[in-house]
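The form predicted alone is given below as one chain in C-alpha cells.
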Amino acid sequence: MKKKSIGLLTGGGDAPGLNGIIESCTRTLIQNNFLVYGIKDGFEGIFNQDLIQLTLDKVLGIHSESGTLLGTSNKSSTKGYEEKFLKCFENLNLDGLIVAGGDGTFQALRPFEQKIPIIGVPKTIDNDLSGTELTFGFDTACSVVSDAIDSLRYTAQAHRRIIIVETMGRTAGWMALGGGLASYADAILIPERPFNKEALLSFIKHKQHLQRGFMIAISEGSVAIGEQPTVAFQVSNSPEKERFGGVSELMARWLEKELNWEARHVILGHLQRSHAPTTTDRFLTLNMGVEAAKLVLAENWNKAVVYRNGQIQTAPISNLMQAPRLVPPEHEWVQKAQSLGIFI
C-alpha cells in the first residue's frame, strides 16, 4: 500500500516552539508510517513547489532550537492569487497539510477551508490569535522581556533613571502586560488602554522623589488619548503593510522635557523571537504537535489543535480565522497590576 504523504508548513512570524511542532508532528506521522514533506518559507514553498522530505535524523532534537528549519514568510498572501495557489498545492500530491500559523496565515487560508485537508496550529508571540487562549512562542517572549526589565532597572537605578522597554505585539498589548507583570515594571502601557499623559506625568513625578529609577513596559501599538500608533516603516508587498514601532523613543525625549528626568529607551525587536524555547512552550508544542498528528492519523480534517481551559483541545480552523483576540480593558493581569499599584 502507498503511503500517505503530509505537508508541515510555518507561516508568518517565526515563534520559538516551531521546531518543536516539526519535530512532534513528524516523529509521530513517521511512527504512523507517513511520508511528512516540509514546505519551505510558508506559503512561498507551495508557489515554488519547494519542499524537502522529513526524516528522523533531520528533526531529531530541533525543539529545543529557534527559528524554524523550514523557514517562513510573512510577505507572502493568497489573496488574488487563489486559483493560483490551490492548482500549486494540487501539483504537490500531498493528502493533506499541518499549518502552524497566526493571524494572517489562517486568514490566508479562508478561502481553501473546504478545499485543502488541513490542521491548523495557533502561534504567535503576540498571543492574540483568535480561538485559542494560549499560544506557543509567547512565554518565551514574556521571558525575554521580564528578564530585559529586571537587568535594566540595575542601570535605571545606578544612573537614576527613567528607562522604557518596547515590546512587539501590534495592537495587542499580551507580551508587554504580561512581561511587565512578571518584572513587575512601574508602568505598563498596552494598545487596548490608551494612557492619559497628564496622569503618567503624574503619577512618575511622584515617583522621582520615592525612587532612583523607573520602568516602563510599552507595547510598540500603545498611544496616548486622542493619538495615533507609531508607524516605523511600510513593507508593500506584505498583508500588514505598517509596522509599529519607535514609541518608546518618543516617550523617552518627551518625559525627559516634561520632567528633566533623563530617560533612556530599549527595543527588544526580535530578541523576542530568537530565544530558545521555554519549558512551558515546550510542552506546549510536544503535545499540540502529538494531537495535529492524531488528528491527520483520524483524517478529521479543517480542526485546529487550541489551548482551552488549562487543556489541548480540537475546534474548527475556522476558530482561526477571526479578528485578533485583545487584551480586555479590565483583564484579570490588568486588575493585579492595579493591585500592585502599577500605573497601567
Ligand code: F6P
Contents of the next structure:
Amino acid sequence: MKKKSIGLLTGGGDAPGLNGIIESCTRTLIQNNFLVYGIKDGFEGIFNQDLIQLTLDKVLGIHSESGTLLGTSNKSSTKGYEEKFLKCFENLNLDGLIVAGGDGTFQALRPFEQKIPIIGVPKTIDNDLSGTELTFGFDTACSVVSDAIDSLRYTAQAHRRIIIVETMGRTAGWMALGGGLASYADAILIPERPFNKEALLSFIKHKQHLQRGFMIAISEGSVAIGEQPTVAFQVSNSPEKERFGGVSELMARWLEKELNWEARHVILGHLQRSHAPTTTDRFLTLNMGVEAAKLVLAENWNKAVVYRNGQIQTAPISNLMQAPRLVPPEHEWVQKAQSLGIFI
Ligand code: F6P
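Can I have the other form now, the form predicted in complex with this ligand, not the form predicted alone?
Next comes the full complex, and the chain you just saw is listed first.
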C-alpha cells in the first residue's frame, strides 16, 4: 500500500520549540509508516515547491535547538494569491499539512479552512494567539526576560541607576508581565494598561530614597495614557508592517530629566527568540507534536492542538484565526504584581 505523505510547515517569527514540534511530529508519523516532508521557509516553500524529506536522522535531537530546521518567514502571506496557493499545494501531492504558526500564519490560512486538510499548532513568544492559553516559546522568552532583569539589577544597584528592560510582544504585554513578575521588577509596563506619567514619576521618586537601583520591564508596545506606541520602522511586505521598538530609550531620557536619577535602557530584541527552549517548552512541544500527529492518523482535519485549563486539548482550527489574545487589564498576574507593590 502506498504510504501517506504529510507536509510540515513552520510560519511567522521563529520561536524556541519549533524544532521540538518538527522532531515529535516526524518521529510519531514515521513510527506509523507515514512519509514526512518539511516545507522550506513557511508559505514560500509551498509557492516555490521547496520540500525536503524528513527522516529520523535529520530530526533526531533537534528538539533542544532554537530556530527551525525548515526556515520560516514573517513576510510571506497568501493574500491576493489564494488560487495560486491552492494549486501549488495540490501539486505537492500531500495528504495533509501540519502548520506551526502564529496569528499571521493562521489568518493567512483562513481561506483554506475547508479546502486543505490542515492541523494547526499554536506558536509565538508573544503568547497572544487566540484559542489557546499558552503558546510554546513563551516560557523560554520569559526566562530570557527574567534572567536579564535579575542580572541587570546588580549593575543598577552598583551605579544607583534606573534600568529599563524592553521586551518584544507587539500589542501584547504577556512577556513583560511574565518575565517582569518572575524577576520582581519594580515596575511593569504593558500595552494593555497605558500608564499615568505622573503616577509613575511619583512612585519612582518615592523609591529613590529607599533603594539603590530601580528595574522597569516595559513591553515594546507600551504607551503613556493618550500617547501612541513607538514604531521603529516598517516592513513593507509583512502582514503586520510596524515593528515596535525604542520606547525604553525615550523613557530613560525622560526619567533622567524628570527625576535627576541616571537611567540606562536595554532592548532584549531577538535574544528572546533565540534561546534554547526551556524544559517546559520542550514538554509542551513534545506533547503538542504527538497530539498533532495523532490527529493526522485519525484524519481529524481542520483541528488545532491547544492548551486550556492546564491540559492539551483539541479545538477547531478556526479558534486560532481570531483577533490576538491580549492581557486582560485586571488579569491574575496583574493582581499578583499589585500585591507585591510593583507599579503596573
Ligand atoms: O511576533 C513575534 C515578534 O518577535 C514580536 O514580538 C516582535 O515585535 C516581532 O516579532 C519582530 O519581528 P522581526 O523578526 O521581523 O523583527
